[in-house]
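Here we start with a single chain on its own, the form predicted on its own, put down as structure tokens.
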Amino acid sequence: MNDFSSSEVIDLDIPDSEAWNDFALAQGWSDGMPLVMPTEAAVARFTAAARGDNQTFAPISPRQVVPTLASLAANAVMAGCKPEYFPVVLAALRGVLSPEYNLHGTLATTHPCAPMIMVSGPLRQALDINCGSNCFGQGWRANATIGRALELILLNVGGARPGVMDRSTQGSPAKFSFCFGENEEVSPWAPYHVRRGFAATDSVVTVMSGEAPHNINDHGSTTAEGVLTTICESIAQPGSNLIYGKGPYVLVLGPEHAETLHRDGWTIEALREEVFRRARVHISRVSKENRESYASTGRHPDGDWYPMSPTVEDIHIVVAGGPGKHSAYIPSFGGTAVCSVRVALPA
């Protein structure tokens, strides 16, 4: 991967940032928010920070363009990243380029999905990635710009323009940026990336094409049984893409709910099995037309119930967030997978 080619450098006579942003918007390079100008010097700082990632990238859908490192760095600069964030952006890109992630399908769908990025391991703290209170929200540069950089890459390199190749009916705020960290320090269980087979010392990015988080509010339950009842009934929604039974989802437990579940003896493995068993939609909640439509594609209920995932293994449980009796679940597009990639750092 060459850092620069002559075709990648454009000489512009632009007097200020406002003129730059007007120009970028007119070119179709913008997500609608102000962009940082990707000067040669800035891009060079980012490519230098990515010297540990030496493998070429697969073509990015829908254009099927093989990106150069400089083109990826330019989008990370425009997103407002710091150079040290760039290896995380590259790991996230490698995740969405995994064949099982189904990038082209997730972009062409009318479903409001976006690349969810979760960071586990030591880099969370080194880069000040928010894993605690408001981890899905505003206020952290790393969260906001890492997620935004991936979206800009898919827009500008891949060609996923809204209304053209990105066909989402209504879209989602998650399409601006969707990045958070796992709160390993307060989790009563092993970190997610360790459960996926990585070393505790690895920093790992996990991606899934999903919706924005759906809040699960349970302030009243004081037992695991009560919390589980609320969680499973919240996930079991007939209007969710999960009703098709084709894809994974992520259950993000708030620390207080996680502590209640752990106190009452629940392991991650047991939780996954219980959620799979109970997070189901009764056929009485599904319209006759939809039942017929599902059957025509081979989707049949298990008895009188539609499971919300194909298998127990398609339920992914992590801990993130701060104080408060809230959790969240993140439904996937369906025809996608949860992909984890170790962040390649410079030696």
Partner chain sequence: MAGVVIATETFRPLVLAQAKARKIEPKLVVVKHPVGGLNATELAERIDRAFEGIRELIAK
Contents of the next structure:
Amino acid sequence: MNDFSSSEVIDLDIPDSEAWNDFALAQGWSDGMPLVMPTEAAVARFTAAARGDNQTFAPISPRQVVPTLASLAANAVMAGCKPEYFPVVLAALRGVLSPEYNLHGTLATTHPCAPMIMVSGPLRQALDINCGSNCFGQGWRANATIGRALELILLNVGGARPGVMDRSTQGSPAKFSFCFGENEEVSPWAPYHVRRGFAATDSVVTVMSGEAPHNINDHGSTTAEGVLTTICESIAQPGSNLIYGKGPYVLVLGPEHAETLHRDGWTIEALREEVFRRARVHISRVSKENRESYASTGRHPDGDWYPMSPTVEDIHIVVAGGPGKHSAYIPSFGGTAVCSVRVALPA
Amino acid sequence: MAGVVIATETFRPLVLAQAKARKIEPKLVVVKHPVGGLNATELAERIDRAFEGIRELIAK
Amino acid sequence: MRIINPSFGVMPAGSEVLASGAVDWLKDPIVLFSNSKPNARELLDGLKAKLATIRGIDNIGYAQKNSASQAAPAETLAEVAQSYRIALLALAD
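Show the form predicted in complex with the partner chain, please, the one above being the form predicted on its own.
Following is the full complex, with the preceding chain placed first.
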């Protein structure tokens, strides 16, 4: 492996894409899947698409270097993005660089967290970001490559190399790519970004360092009370980082569960209060050693119950997905925050 | 202020990479992995090794 | 073929090499700093007992991060820097 760290431009004698991918793997630039070559011309198309974003970037942990727009674009090119996705990638990067996101901690941890990217607002449709059936899965170029681009930036500029600076014990498939859109069209409530104070016409990227989605299956309940019981009991897991580290989580309601909850009169605010009250782990489900360990760092149960988030405000509820009786719970790393950033688009 | 990091062998590469990124030359004492999950008898070996490492640093 | 280096970045200003001054291990105040992971405190307590066998002065204190998953607060670091000359950091895991 050559040290190209001080050169922004590299001249290569590479005969074909196979040789390019071998070279990129040898440099440690790859997530293991084939990469598009970041030629000067391709990168120029991406930087042109980001001309609405003129702010500098903070140093990226753990390597602590300041990226250039071109080096960021090179990662988006390699990920397979279209140029028009690049402003979304940059907004996601700004989100994870927010101090409260705790990027360093989320990358160096043994926990299997990955940067969850959720897109709200008009760009979802303009870029064909999947918000419906299989929204966490495969098949959509925007979902697959926007999440991958951010991961490649954290790997290549940030230096979060698995096994060295990224110390995750088992990792997660979410570390390849974790991007989805909010299904605003079928949600019975206001879009998430509007609830956070953005205009409905804004396109907003929300990031959180989270685990891959945990499924919440409830085909049998016909009432909000029934669905809520399943949701709260599914969230209350003694092995969660949220007991150990405390932090936010995202509840992604499938449209059919959302409709049942809405039909029975639940608002988002009331749901958050109820989930905060009921999604708790009884002390009998936590080992004695763990209880002592939590107590030694000031983490005590509320009565006989461990809450799963510090406050009601740490519970984030959105609607995404398609038909079916499934929802999802995305626990965070713990010591992190949910950060929303408006996508800066060219005027 | 002088700092000494006591880390397990598994986390040695992370400490060194972090120190390099921050342009620090770390004083590092390495003990066997893990530290968490050990009982008192098992932990005693890590304490002995850490103390030995500190003594080596003092002697330098 | 000319490509853009995807790992390129520049060092931020003020990232010069840092060095610490000389210390007296047998007399200077020492802080045992835990990363708040299980057994970090126990490891440091064991070290404290062993250090007492070679140090004639009882000036070893203890500090910890608020959370294993987050950086120590700046005020904690400032207090530690003001009160001690040597820090032993346990990165238990």
